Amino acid sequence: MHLNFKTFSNALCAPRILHYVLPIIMLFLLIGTIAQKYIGLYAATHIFFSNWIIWAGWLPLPGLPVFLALMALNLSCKLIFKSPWKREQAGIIITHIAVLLLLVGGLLTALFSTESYLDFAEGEVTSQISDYHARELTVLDESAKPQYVIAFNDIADQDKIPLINAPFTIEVLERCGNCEITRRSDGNERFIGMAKNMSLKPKPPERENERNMAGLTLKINIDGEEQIHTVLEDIPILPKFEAGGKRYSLALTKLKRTLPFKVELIDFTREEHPGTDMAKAYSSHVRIIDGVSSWESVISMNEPLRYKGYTLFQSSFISTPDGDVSVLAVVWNVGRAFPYISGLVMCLGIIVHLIVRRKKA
């Protein structure tokens, strides 16, 4: 048993693991960076940087997180079992710890970070933000209160959506992450509203995931009677139906989150290039409201606001007949401090190593 553990630990500590893994990680970074030009940032990040498994047809291949985890395991074993914990090696040990901190930060970022946006007009106060990528199907009651919320990624084509104690059932007839709308030729009395005249067909995703328009065609069974409705993302006219003496509506929207504070837009300003309508710079004068506390700040294109783990960037704006609407990108990244900590620890390790070497000399 002792021999087996020693053999196993020696294998995990072997430097050749790092020698093999590093070129593979570099290859992932190269391919993923090139892929962003053709399939967009979100799709490239999801496929090459976030997935633990990459499917090459029917063949599963290990994704980048697998190799990063293997690299972290190799460095940890080398640090614990093989590194001589002596004063002369202090600088090298501290540097190893810095690299491990960087890998831990990357793992936390990959697992828990979120990217959302907040759009509001002057005078508006809100704490609601919308995810850039995640979408959800919501069944609302007649007072617009959500009764059932289903993640869009959990919905499969030709599948039944599980609903607990609902007076109706929902079956998915058509599903697309980015929809092309075509004229329906097989409509009958079961098709209601938009579904009478339109059919949904999947089309290639846009490079920017937020530009995709998701959609569903749903068959709703109410006491043996079937209705077929089409639900499109962020369409203000919602499909409605009655079941169990109550009225319901269907909405397909981006996933909503709630900030632990409120944001009020006091003023939005933009500067245009002379003689054009093209914006040169724009900024939002906001008030942060957190309980009884409040203060003002300006968020511009190069000056984000950081508070309670959230970073608010001035992303863009939308011109409407009623005035400009400011759009702020809202990023929550639990691992954002790790690169800074890792850099400081690595500098400390190098300084300690140089001091020790100089004393030896």
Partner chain sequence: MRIFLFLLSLFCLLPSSYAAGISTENLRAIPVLHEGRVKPLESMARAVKKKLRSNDSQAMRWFTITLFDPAAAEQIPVFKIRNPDVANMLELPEQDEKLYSFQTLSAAIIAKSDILESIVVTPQDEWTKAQIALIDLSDNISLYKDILSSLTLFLPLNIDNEEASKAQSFVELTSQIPKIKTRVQDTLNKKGEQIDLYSEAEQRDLQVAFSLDLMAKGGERSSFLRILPTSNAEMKSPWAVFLAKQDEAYADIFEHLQTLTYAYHMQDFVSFNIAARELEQSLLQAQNNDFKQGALEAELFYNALSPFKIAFFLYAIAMILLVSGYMMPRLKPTFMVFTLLTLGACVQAIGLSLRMYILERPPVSTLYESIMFVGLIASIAMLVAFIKDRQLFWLYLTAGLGMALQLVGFSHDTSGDNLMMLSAVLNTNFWLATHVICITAAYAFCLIAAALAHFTLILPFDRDLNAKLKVLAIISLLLATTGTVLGGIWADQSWGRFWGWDPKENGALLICLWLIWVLHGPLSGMMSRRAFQAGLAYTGVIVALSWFGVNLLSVGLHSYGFTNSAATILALFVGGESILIGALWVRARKVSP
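In place of the form predicted alone, output the structure of the form predicted together with the partner chain.
Shown next is a single chain and nothing more.
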């Protein structure tokens, strides 16, 4: 048993694991990077860098996280069982610890971080932020309060959406992550509003995920009476129906989150290089309102605002006929400190190693 453990730990500590794993990781990097040209950053990241399993047709293959985990395991075993804890090895040990820290930080970020955005015009106050990619179907009541929220990814074609204590049922007739709208020829009195003339067909996703327009055609059963509605992402006209004496509406939007504070846009300014339309700088003058206290701050490129674990960045802006709308990226990341610490430790480790090496020489 002891021998088996020793053999096993020796195998896990073996530097040859790194020798074989690193080229595989580099291959993933290369393929995933090239793939971005054809399928976009979001899809390429999802397939080649985030997924633990990659499906090559019917064949499951280990994804990049598997190899990163293997590398982390190899490094940990090496540190615990094989590293000679001597002064001459200090640089190498420090560097290896830093790499482990970086991998742990990466794991925490991958598991727990959220990236959202907030777009608002001058004078607007909000605490609602939207996810960049995830979408949700919301059933709103008369006062526009969400009654049921269903993640778009949990909705399948021809599926019944489970709703607790609802005076109606919802069945999915058409679902697409990126919809092509065609003219409906089989419309009858059951089809209401947009659904009368519109049929949704899935089309290949756009290279930039933000440009995809999701949509659903839903059959709503109210006491045996059927209504068919079409709901499209971010279309301001919401399909409405009545059930159990109440009016409801359906909205398909980016997944909403609520900040534990409010943000008011006081002023948005942008500066361009003279004689061009190339942005030189832009910034948002905001007021943070948290309960009874409030204060002002300026968020500009490379100068974010951090509060209560959230970081607000000046991401971009949208020009509208009514003026500019500022777009802030809002990030929650528990692993944020890891790259800073590990980067510092890593550099320190390599410098120590160079100094030790020089002394030895």
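Rigid core here is just the name for the largest C-alpha set that superposes within 1.5 Å across the two forms. Residue numbers count along the first chain shown, from 1. Since the structure is predicted, the reported quantities are computational estimates derived from the model, not experimental observations.
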Cα displacement of Leu64 between these two forms reaching 2 Å, rigid core superposed: no
